Amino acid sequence: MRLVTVAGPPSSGKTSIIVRTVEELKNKGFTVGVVKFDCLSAQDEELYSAYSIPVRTGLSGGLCPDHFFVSNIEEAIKWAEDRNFDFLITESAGLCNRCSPHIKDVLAICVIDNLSGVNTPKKIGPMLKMADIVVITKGDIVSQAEREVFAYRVRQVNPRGMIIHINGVTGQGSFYLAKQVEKTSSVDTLRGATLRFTMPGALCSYCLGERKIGDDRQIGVSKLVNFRGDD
């Protein structure tokens, strides 16, 4: 079975891109399952079901979605293998720009949209910088000049990644992404595999449920801004 990780900021079009890519793979006779990792809620199961795509959803709740993803990815693979899928595609929440759900030797895709602003690529961390493929969506809503500037900013952040422009509504461009997905290697297990980048680092009193504000409540790993330096 072959594994693909898809990540990106909220509302960038990840689900639509996956649906269109799965359609291309299914047309070639492949079977594909999807696991959606989100935080508080996800309504994507209805969309996947409408296209007859098997899907499972995991909600992290109060946990960091990245840690939740890593804790459950091996079980996700077992679920896919039990159903003899040719491909398993995971979709992660991407709730913060520091998210890093990509795994070494596993095809990593980041979805980002033109409407997010030309400075957005610089604000996104390993989710974009470590991706093998960067899918840029919503290009039909902006001008050609804006598309070129945005793609240039993406290349500045990730010069080695392949850029593919896809229209999530019509599916235009998904054929090229499906061809790249087909080339990925099979994965039997992720035991011993390595993340491409470290997780967001924090273990503090607020992570563990503290709600009150104050210096005496801040225990563990924290980071403070220096407001007392020279202006």
Given for the second form:
Amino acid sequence: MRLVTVAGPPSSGKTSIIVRTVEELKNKGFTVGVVKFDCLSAQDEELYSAYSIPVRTGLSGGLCPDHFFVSNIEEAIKWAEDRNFDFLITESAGLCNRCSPHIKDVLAICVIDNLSGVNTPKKIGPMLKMADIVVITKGDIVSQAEREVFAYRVRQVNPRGMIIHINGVTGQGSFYLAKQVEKTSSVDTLRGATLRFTMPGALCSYCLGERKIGDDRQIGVSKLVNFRGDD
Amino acid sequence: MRTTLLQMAIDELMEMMPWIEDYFSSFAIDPAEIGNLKLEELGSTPGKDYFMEKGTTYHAFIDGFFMFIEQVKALKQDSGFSINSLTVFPGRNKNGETEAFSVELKKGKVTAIVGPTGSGKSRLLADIESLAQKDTPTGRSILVDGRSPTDEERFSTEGRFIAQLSQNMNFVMDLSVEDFLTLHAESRMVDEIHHIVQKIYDTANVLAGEPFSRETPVTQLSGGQSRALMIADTALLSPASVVLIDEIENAGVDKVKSLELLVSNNKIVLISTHDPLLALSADQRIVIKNGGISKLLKTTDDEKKHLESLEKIDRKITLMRDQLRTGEEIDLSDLLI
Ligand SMILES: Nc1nc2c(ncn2[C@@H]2O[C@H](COP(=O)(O)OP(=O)(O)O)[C@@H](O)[C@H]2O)c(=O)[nH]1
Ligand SMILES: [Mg+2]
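Could I see the form predicted in complex with the partner chain next, after the form predicted on its own?
Next comes the full complex, and the chain you just saw is listed first.
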């Protein structure tokens, strides 16, 4: 079975491009399952089901979403293997710009849209920087110049990655993404595999359920900002 | 080369390649502050933890640096690169009948696409945009300079081949006209930024009819002004050799001048249109019927002879539309021609 992680900011077009890519893969006779990881709620299940794509959802709720992803990815693989899928694609929202679900030697895709603004690529962090493929969506509604500038800005933060333009609505371009996805090699287990990037060095009081504010409430690693600067 | 560059100071590198500032800035590093350091010393200052914090590692940062240099060099070379022709090979119409002939689109020539709404004009534009290889619903295939494009060229060239312009496109950046053009010129690695910005601005104002200032935020331009700026920018700054236009007749720009501008910049232009003036300004027109290409008509000398009077009528109608819009009385005096 082959695994692909897809991550990106909310509403960037992840579900749209996954649906389109799965359709391409299905046309070639492959079976594909999707697992959606999210924090509070996810409406994507209905959408995938509408396209007859087998889907499972995991909601992290009160837990760190990326830690939650790591705890559950092996179960997800087992599910996909039980069903004899050729591919498992995970979708995660990438809410925390500090983290990313990308795993070494597992095809990592980041989805980002032209509407999000030229400064967004700089803000996104490892999820974009460490992706093998960067999918750029919503090129159909911005100007040519903005598309060019945006792609350049993506290049700046991730010169290694391959950029693919996809229209999430018409699916134009997903054919090529499917081709890349097809090339990935299979994984049996992720036991011992490594994340591409370390999660924050923290075991903090708030992770453990603290809600009160105040320096006497803090445990673990913390850092103070000097807002007043030199004045 | 890698070792040489690694041992150079940031200041020296900046002098050689000022645009590397863009790469540094994406890691929040100001090259001026570390100008004396050698590239290979960045592992100790700002240090490994710093890169970690920025979502990378020192080694990934350095690898990325060299790749960025390669990419920018490719970008610069691309500016001189252009396609001479596209050939559209027959696909099938909605009844499954094969189109009768192929169509060649040449540099500096305009091809109009005409046919009823829903007949498949946009589909043809989409086939060209994705450089179809018998893998779209129509089964058409497109050759670039007589050869099949690679997958990389089809999907991953960051718009180096084909630019698009449609009614659905709007500016979304929160910038003034001047800053917007400057940003685009910077990302295109243009040498004389000020010069090109001025040229695009002036040209857009000519095309727009209603003038706008450089300080106007691009999101506040009127429909006509936006289209005019998009056309001028695409013609003068985009590296694309092919420009696909989907219905701009009601956009409020000088249509004929817009086409002339694109042609004089050696673009291959395709325009889907219902507008007689635009259609006859083209060198040839493709007639779409029932999803397929049914005819290819060269614009005749006779048609061209009448272009001028057609343009007059068009100007008159535009004038009357403006008078109507602004609540004036419509001037019918010179209506009979
Ligand atoms: N115009 C346009 N809309 C898009 C494109 N891709 C996605 N969308 C729309 O953007 C919205 C969010 O897409 P979705 O796939 O749900 O994003 P996700 O939250 O990242 O999974 C939906 O309304 C899509 O129809 C695109 O390329 N062009
Ligand atoms: Mg989604």
